[in-house]
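Presented as structure tokens, the chain that follows is alone, the form predicted alone.
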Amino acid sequence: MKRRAFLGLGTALVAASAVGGWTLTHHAPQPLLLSARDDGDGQHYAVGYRLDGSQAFATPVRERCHDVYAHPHLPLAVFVGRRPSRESYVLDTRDGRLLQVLASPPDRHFYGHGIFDAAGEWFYSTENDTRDPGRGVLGVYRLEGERLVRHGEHSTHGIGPHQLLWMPDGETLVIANGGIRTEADSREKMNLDAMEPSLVLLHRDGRLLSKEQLPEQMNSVRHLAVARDGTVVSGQQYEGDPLEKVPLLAIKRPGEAFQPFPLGEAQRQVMNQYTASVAIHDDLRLLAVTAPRGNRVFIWDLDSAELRLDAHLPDCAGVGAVKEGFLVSSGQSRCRLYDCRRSEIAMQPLTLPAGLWDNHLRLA
């Protein structure tokens, strides 16, 4: 669906954030909502809005982003390449000043996500070999001043890995492998009929420690949330039947195979056999999920799999969990915020602008 370390300033930085500097004030700031959007001609930009509507930054990059990482201590993001694009945004988030054009290898592109490490020294991201198309590998940068530069990469143990997270250990990764092959340049489909998803759990040294898959074989596992206490929930899209009926969420809990989410018949068919964004609430324990050829935002009680909201939003695209509950974007609409404080879920709309976002947010 097409719609759908600053290192050589750190010792400044840190002496800052001891005497009230920018990491540090006595009245926090509101979050910093960080997406990729594009404007009615289809300029592509890397953004950063306070939550009240006022823009922190508008920066145009040259091709489309996908999902973003802001780095757990400077104020820099990621801006990450939407595959398959051969190039990611290093930007300040006080200004939107560009830092770096990140290109991948000649034999490599990004798949549209990647993390920083807990220190924030180090940057993984998902790309595909093109010399052998489809094969997964995570690049692995080092952030050295205010660069990010390659020093090597890892398997995936996968084809076309799309998202990946930390486990609450901080020393292992979760990746969503896809099991899509596409080739260089190109985002057609080219194994529909041998596909290959799983969800991997790989040590951060590249050692992989286990690997999953769900029975069907053509259920692109895409996009992950992973709570405080290690529970990993992952959103597919379907790529068979469209009529076939097939879990479009799984989740894996401490110490228990992956496995299917208990999903709603009705909610289920509604998703069109694809979801986009997933996110999860740690204090609330809440499940977020946005479906956005259903048109619908679907928040379930992450232990018992009670459904607590079934809401209509027209291509609904990311979710991010604050302190209320959950704040959704729209490609077509405006953007809102979900109170999920009390039993009856409440629903605000926000002064950002609306439409035109893409399928993830980040708070920063």
The other form holds:
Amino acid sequence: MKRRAFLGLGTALVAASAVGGWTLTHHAPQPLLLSARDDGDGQHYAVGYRLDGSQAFATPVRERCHDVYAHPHLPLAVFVGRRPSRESYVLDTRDGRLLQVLASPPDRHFYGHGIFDAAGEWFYSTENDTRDPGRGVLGVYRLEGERLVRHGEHSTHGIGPHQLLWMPDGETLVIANGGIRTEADSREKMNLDAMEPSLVLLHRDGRLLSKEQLPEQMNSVRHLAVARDGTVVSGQQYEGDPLEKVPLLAIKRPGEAFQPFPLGEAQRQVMNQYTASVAIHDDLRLLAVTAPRGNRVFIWDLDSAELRLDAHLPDCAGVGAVKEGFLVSSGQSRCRLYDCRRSEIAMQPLTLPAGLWDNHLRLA
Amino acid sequence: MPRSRLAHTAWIPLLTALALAGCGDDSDPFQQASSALADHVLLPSYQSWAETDRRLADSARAYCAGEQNLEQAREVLLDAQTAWAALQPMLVGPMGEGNRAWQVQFWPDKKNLVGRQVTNLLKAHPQLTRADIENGSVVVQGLTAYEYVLYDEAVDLAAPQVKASYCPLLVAIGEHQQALAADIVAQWQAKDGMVAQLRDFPNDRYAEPSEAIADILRLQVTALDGLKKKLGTPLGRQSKGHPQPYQAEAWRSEASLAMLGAALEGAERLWNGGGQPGLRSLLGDDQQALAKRIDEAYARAREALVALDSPLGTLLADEAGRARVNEFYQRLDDVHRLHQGELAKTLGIQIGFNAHDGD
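Let's see the other form, the form predicted together with the partner chain, since the form predicted alone is already up.
What follows is the whole complex; the chain from before opens it.
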């Protein structure tokens, strides 16, 4: 398909279904849940589901994916290969058609996360420079028609970068440099005694704006959520002593330093030194975190840090904000909707397929 | 508590409510197995454990008052150790959460933290109270520290002053264990507690019975893997074949094999339900071949354990002994693999997907 034709179709679809402005009311389109999933035989898929359980698509893909990012106004999304994958997949989100297998350059592999800019013209992904293993690279791609074309790269100013997101200005990227060095085709951690995790703010042109670290060297900064006001929350995975008390969540409020998020001792303990996905609900000012090793979902008030939910969910995985609250997927159980609009949070299991959801989900 | 704030009553517009076959249906085999395991295997095992801890607390006081001798005190400890070991595959619910298990047994202890922390604790608090251990490290709160006092060469309990200096610790640990176990049993029996959550679906914890069974099986598989580590580490499987007898669980009291046996027995009770519906009951007529293989795997593991007629440390000292320990390891491995692989797959249960993902 030629670019013009594709764009035309996309625009028509945008107009017809008001994608991007959806609400969960009668007759309005439901959001499309995008995620990486497996089947029981270990086949990997890039999937899209409506929240009533109806499947939009389930496209088999060669490599297991991790995060996914939808184009801001075209019906396409990039499913990013999980490290150390050298492939990501561009899909048509209307029918799951595979538009492009995006290969990383020869000396790079994907780390599992990537994002479009607000205009939808550029795509950025975190990558490993396998000639200098662990050196964090920000891959820069341009959308040409229905294909992403590598345009260049910047340094992430850190080791083993993982998730990246936009700050509200749309020009500044926040990047979690996990600090762990891995080599090509491997998930083995090579530098646990010399980790260098950091939180970096980077202009999209590659300029380093700030780089901050938590005191604990083995506390890998991995996942992020950014609120509308620019508050950044990060989720950590601690590689050190399982009994050590370390901040597994950290926060950078506008104009403030990157610092531990006040976490109750009971919640910290139950996490088993491991957080997975982080999400912020902008309207309700809530923070949700999944801790799959502790099999728990947490929700806090973002401003007061008051605990709102501490619930059991085996192998909980992706979390995303919907109008009512948060949607949470699981590697093992049914997906849940946590309705947070009242002081008592109500949980509803969903009819989506149970289990085998990868660690991130996006709602488009 | 925020967890208890969850309510099911909210109607969420547009999202289709679950209409899952079998929810709250007494004829659903998953519901039957979950409920029966809660009533006939899990809760009774937790209650037995709590009872041994009640006796442990009594024993600590009696021993320190001179009303029990060391041998009697050690026997009561062994009961507590094996009752706890039997729970290893059953750590579904509160005891498996928040590092609580470390308050009971500290393993692996690669650097003899138990010995060092007990010594430091008593140095810092010569008049030790229960509050001192409650506020201290989990390392000094549990059976491993208790065992250290009753067995370690460094502690000469025959000397009255030495015994007097360690007794406050024994009493404090006994009371801590008793309180912990009683609290956990209460959480199992509470309204909307674990027993109810394994019986009535959906609930805050489980959307449907299959989620409860999946949770039970997953924790059983984790425990079976843990048993392999508890045997494999002293056997030298993580140290290029060099035996590490002091890396065994409960090496001081030579209770390692008794504990492994109790844990294996606990796993088997989850499997066969102890005469009531258990995991085995979920296999259909066409899956009886698998059921028999699992029965046999348990039987062979039991036989291999029975053949280990000396303490683990003794067996590890020579080649022939190590070969017999290795035989038991292989049989544990068979049990573990059958649960993690074929049983899970046959029951349609996913064992971990993201939890060890490291991304």
